[in-house]
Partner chain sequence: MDHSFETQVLIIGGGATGTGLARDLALRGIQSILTEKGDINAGASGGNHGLLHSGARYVSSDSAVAAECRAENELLKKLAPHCIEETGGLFVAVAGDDETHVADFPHLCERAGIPATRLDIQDARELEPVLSPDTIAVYQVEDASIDPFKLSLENMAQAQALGSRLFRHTQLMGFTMGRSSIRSALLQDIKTGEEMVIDPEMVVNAAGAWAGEVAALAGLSIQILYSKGSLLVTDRRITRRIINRLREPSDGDILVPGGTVSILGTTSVRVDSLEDIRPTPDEINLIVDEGSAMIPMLAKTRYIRAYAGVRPLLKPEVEENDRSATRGFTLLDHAEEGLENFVTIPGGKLTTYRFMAEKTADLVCERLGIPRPCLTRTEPLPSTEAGRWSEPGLGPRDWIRDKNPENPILCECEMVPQSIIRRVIESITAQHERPDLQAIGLRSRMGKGSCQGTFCGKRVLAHMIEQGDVAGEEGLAHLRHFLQSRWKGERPVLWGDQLMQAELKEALYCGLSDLERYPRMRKA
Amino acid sequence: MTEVPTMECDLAIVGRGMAGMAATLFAANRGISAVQVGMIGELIFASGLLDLLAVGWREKGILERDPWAAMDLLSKESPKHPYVRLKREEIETAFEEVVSFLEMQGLPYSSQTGQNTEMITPLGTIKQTYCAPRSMLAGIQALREKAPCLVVDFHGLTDFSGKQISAALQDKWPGIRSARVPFPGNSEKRELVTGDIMAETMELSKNREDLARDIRPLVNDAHAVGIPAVLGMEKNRDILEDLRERIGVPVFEIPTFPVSVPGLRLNNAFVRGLGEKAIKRLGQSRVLQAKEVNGGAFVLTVGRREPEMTLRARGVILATGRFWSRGLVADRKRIREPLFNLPVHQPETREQWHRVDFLDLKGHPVNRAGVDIDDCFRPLDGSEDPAFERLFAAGSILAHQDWKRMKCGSGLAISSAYKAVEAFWKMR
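May I have the structure for this one chain, in the form predicted on its own?
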C-alpha cells in the first residue's frame, strides 16, 4: 500500500458550507494553524441572505421583526436550541467579523440596526432577513415605502417570473408591475439558465447598454427597477451603478432559485479571502476516517475515494451539515453521525420522524435531529460529558434547531462557528 503524506495543524475544520467557511475565517483571524477539508459546500445553493432568526414561536409560526425578541421566546420554548448557549454580544461580534470580511472582498452587506428587514422573494412572497447583499437594498427600500416599482424578467428565463411576483404582491404593494425584455445576446428567445454564464454576460458594457436600452422606455413612474440576481459575478457594484446611470433610477437584484449567483459570489468571496490569509484548504476532499489517538490528538484520513493525505490536528470542528452533505446519514431505523459515531438526538422510531400534516406548524421532529453539545459546543457522549476534549460542532449538524422553518441558518452557522473557535482558542 502506498504511503500517504502527513500534514499537521492545530485545528482541522471539516466542511465548506457557511459554518465551515466562518470557522476557518475566525481561526485565521486568531492566528490558529488551521486546515479546512471538504467538498463544495451548500453556499452555491444559498440565496446570499444572512438570516439570524425570524420565527421565535415555533408552534405558531409567528414572524418577528426583532430577532432578539424572537430569541427570548426561543429560550422559553426550546431551551436546548444552540442559540440559548450564546450571548447576544457573541452573535453580534461574529456577524460583524464575517460582514467586515465580505466587505473587504468586494461583497458588501446591509442591515437595519438590530432588526430583521422585509424583502421580496422569486415566488412573490415577503420574507424577513437580518442582513442582505447591498445589491438588493433599493428593493428593500422600495418595498418599505411601497413606491412604484418595475420588476423585469427575461424571455427564455423559465424559473423567474416578474408577472408572478407582481401579481402575488399586488394587494400589499399596489405600485409594483412587471415587464419582460430580451436578455442581451438572446434575441432568438432561447431558454436561459440562471447562473454564472448570465452573470458573466452582464460584465460586458455592450450587454448592459443593450439591456438598459430595452428597460428605459418601460420605467415611467417607477422609483426602482428589480432584476433577477444575475448582474455580474465580481463586478456587481460597478454593474449596478452603471445600470442606474443608464436607466435613470436605482436598480436592485431579486434572489433567484438555486444555483444562485449571490450564493456563488458568497462562496467565491470566502475562497478568495481565505486564500489571501494563507489558510490551507484541502478542497474536493472528504474525511474518510477520523479517530482520536494517544495524547488527545486527532488523525483524519483525507481523500476523495481513497486515502490521499493524513491530517494530524490538536482539535477538530465538525461543520459537516446534515443529510445532503452527509454530516448525518439515515437508514431505515436510525440517524447516525458517520465520522466519530457520535450519539444523535432523534425521535425514538422512524415513524415519529414526520407529522401527519406536512405543513404542521410544529415542524417535523426529524428536522431537529443532530448532535447535542455543551456550552463550549462540544458534542456530548450520550450523557452530559463531551465525547472528546477538543472536538467541536457548528452549523446545521447541531440538534434542537430547525433552521429552515425558523429562518436562522446563516446566523446559527456563523455564531456557532465563532463559539467553537473561541472555545478551542481558550483551550490551547
Given for the second form:
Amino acid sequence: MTEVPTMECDLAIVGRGMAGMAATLFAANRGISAVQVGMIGELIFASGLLDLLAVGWREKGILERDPWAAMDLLSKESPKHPYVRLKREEIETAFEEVVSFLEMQGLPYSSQTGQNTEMITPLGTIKQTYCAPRSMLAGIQALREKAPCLVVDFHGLTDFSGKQISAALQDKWPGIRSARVPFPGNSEKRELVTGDIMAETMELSKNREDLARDIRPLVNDAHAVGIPAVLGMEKNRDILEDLRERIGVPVFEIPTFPVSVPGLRLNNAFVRGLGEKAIKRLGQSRVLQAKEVNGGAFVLTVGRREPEMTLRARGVILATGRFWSRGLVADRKRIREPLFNLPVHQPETREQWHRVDFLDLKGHPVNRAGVDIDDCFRPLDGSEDPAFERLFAAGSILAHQDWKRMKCGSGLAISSAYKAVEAFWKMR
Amino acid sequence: MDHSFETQVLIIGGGATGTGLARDLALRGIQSILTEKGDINAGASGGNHGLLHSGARYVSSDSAVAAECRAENELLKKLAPHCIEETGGLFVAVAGDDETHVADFPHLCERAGIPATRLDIQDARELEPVLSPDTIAVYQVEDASIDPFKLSLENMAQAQALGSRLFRHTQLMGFTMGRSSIRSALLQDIKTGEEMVIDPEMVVNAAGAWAGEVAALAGLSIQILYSKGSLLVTDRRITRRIINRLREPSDGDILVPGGTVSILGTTSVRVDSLEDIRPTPDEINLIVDEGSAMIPMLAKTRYIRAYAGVRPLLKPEVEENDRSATRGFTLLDHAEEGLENFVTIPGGKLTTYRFMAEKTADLVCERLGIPRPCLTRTEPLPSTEAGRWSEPGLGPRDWIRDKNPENPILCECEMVPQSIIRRVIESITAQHERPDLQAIGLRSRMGKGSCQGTFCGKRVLAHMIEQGDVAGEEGLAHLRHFLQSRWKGERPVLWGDQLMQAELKEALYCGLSDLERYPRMRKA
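What I would like now is the form predicted together with the partner chain, since the data block earlier showed the form predicted on its own; can you produce it?
Following is the full complex, with the preceding chain placed first.
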C-alpha cells in the first residue's frame, strides 16, 4: 500500500449536511482546530426552511404553533427525543449563531419570533416552519392576510406548477391565482430544471427586465407575486429588490422539489463562510475507515474511493445522516451504522419498520431508529456507557426522532451539533 | 333509478377471463356489459408473473393442464404476438434438489407432449451466466413472457369496439331473482354512488377470487380457497429466459423477465379473507432466500417493488395442499341448481384464459340459442391505443421521434413524455371514465421505475390540474391515493437503495409538504 499523508486535528466532523456544517461552524467559532470531511451533502435536497418542531405528540400528531409547547409535549410523549436533552436557551443560542452567520454571508433568514409560521409548499399544501429565508417572507405575509396574490411559473418547468398551487389553495385563499410566463432566454420552451443554471440566468439584469415585462401586465390586483425559488444564488437579495421595483409589488420565492436552490444557497454560504475561518474542509471525500487508537484518539482513513489521507483527531462528531447519505445502512434483516459499527436502536424485525399506510400520522417506526446517546450526545455502546470517550453524534442519525413528521430537521441538526461541539469543548 | 340497460350477457369481473370472454362473445356478434369493481386485472390477473407456461411446470401434478397450456401457448404466440415476448425458458435444478424428480422430468414432459431439451450445464451457464455454480441439471422449454395488462386492455378494447360496454369501479350490489333465473342486477358506481340496473339474458360470474361472494348474491354457495402469492420486481432484467426451479412447485422458484425488469415469485399462503391483500416483508425475505439458491445474485439485487395476487382455487373434495390443488378450470353451470341463466367460471390460469373464455362462451351461446363458432382461435388480437403504452421502450421511442420541446418527459425513470400521458388520459375519458393517477399508471409505465412515483406523481398531477382533468383540493386526495397504492408495493422491499429512495420520498411529501395532514379521497 502506498503511503498517504497524515493530518492532525482536535476534532474531525464527518458529514456535510446541516448538522455537519453547523458543527463545523460552532467548532470554528470556538477556535477548535477542526477538519470537516464529507461528500457534497444533503443540502441540495434541503428546502432551505429551518424547521424547529411542530409536532410533539406523535400518536395524534397535532401541529403546534408554539414549538416550545410542542417540546413540553415531547418530554412526556417521547422522552428519549434528543431535544429532551437540550435546554431552550441552548437551542436558541445555537439557532442564533447559525442564523447570524448566514446573514453575514448574505443569506438572511426571518427573525426568530419564538413561534412557527405557516407557508405554502410546491404542492399547494400549507406547512409550518420556524425560520424561513427572507426571500419567502412576502409569501408568508400574503398567506396570513389571504391577500390577492399571483403565483408565476415558467414554460418548460415540469417540477413546479403555479396552477397546482393555486388550485389546491383556492378554498382557503380565494385571492390566489396563477399564470405561466416564458423563462428569460427560453422562448422555445425547452425543458427546464431548477438549480444553479436557472439561478444564474436571473443574475443578469437583462433577463430580469424580460421577466418583469412579462409579469407586469398580469399583476392586476395582486399584492405580491410568488416565483419558484430560483432567483439567483449569491445575489438573491438584490434580485428580489430589483424585481420588486420593476414589477411594482413585493416578490417572494416558493420552495421547490430538488434540486433546491435555497438548499444550494445554504451549502454555498457555509462553504464560503467556513472558508474564511481557520478551518480545514476536505470536500468531496469521505471517511473510508475509522478506528480508535491508544489514548482515545481516532485515526480516520479519508478519500473519495481510495485512501488519500490519514486524519488523526482527538474527537469525532458523527453527522453522517440517515439512509439517503449512508450514515445508516440496511439489509433485509438489520440496520447498521457502518463507520464505527455503533449499536443502532431499531424495531425487532423488518416487518415493523414501516406502517401499512405511507401517510399514517403515527409515522414509521424505522424513522425513529438510530444512534442512542448520553447527555453529552455521545453514542452508547449498547449499555448506558458511551461507546468512545470522545465520539459524538449530531443530526438525523440520532434515534427517537422522526424529523419528517415532527418537522424538526434543521432544528435538531443545529442544536445537536451545538451540544456535541460544546461537550467536546468542555472536555479539553 | 338513474340508469337501466339491457344486454345479452352481463359479465362480472374484468380480469383475463372476463375481458377475454367479452371479446370472444363480441366476435360472435353477442353484446355484453362487463362490470368490474376495481380496474382491469385488479385481482389475480394482474398479480402474477406474466408467464405464458409451456406446460412443463404441471407435468407432474396435472398432465391435462400441462397439455392445455402447451396448446394455448402455441396459439397465443401466433395470435397475440404484441403481448408476448418469446423468451424461452429453462428448468434448473441445483445441488440438494430432489434427484428423482429431476430424473422423472423429461419422461413426464414427453408423456404430456411438452418439448423439453436437456442442456449441458456449461452451455446453460453460457446462455444465462447468473445461474448458480451448484446447478446440476437444466432443461430448455418453450415458456414465454406475456404482459397481462396489455392482453386484457386489448381484449376489452376490441370488445368495446364491437359494441360491448365496460363499467370500471362499479360494484355489483345485488340481483333481482326470478323463479329460475336472474332477472336483473343492481350496480353502483363506487366513485359517484350512481346506481344502474342491468337486465341481462345471461350472467357470467368471472369474479375470480370474489366468485363466491358474487354467487352468494344469487343465493348460491361456491367454496373458494384463497391462496395468496407474492412477487418481486427487480430494477433491471436479470436473465434473458424464464428460469424455473426444477422441483415440485414451491416458494420463490420462478424468475420471469418482462421488458426491462425481472419478476421473482411466488409464495403460496392460505388467507381467509380478500381484504387487505398485500405482500409482507417476511414473504419477500423467503422469496429472495429461495430464489438466490437458483441465481445467487438475487440476494444482492435491487428490488423496486412487490405485489401480491390471490389464486382462487375451487375447494377440493379431499384436502390437499394448495400447490397441488388443480390449476385447471371447471365451468359451473348453475342450471343444475335451478338458475338457468347463471354461469360461474372460477379458478384457471392466465395461460389458458382464452380457452376458458371459449368454453364459457360456448355454453352462453347454447343457452341463448345462438350457436355461433368461436373466432378467438383464429382471429389475431388487434393492437390498439388502449394497450399500447404499457410496453417499456415505446414511450421513449415515440418521444425521440417527435422531439418536440413542448413535450417534456414527466416520468424520468421510465421516460414517459407528456404526450403519452395525454393520450392515456384521452383513452380513459373516451371510455367515459374519470382519469386518475392510478389508472394512468396501469395503462403506461408511469410510476413503475425506481423512484416509484416520487417525481412523476407530482408532475403528472400538475399536468392534469393544468388541463382541467382534476380540480382544486381534489388533486391532493388523488396524490395521496396514488402514493398509498405505490407504497403497498414498496413497503416489503425497503432495504438498501430502495430504502434510501423511500426516505427521499417521505422527506418531500411529508417533511417539506405535510401531505400526511391533507384529506383522503372522499368515498361516495
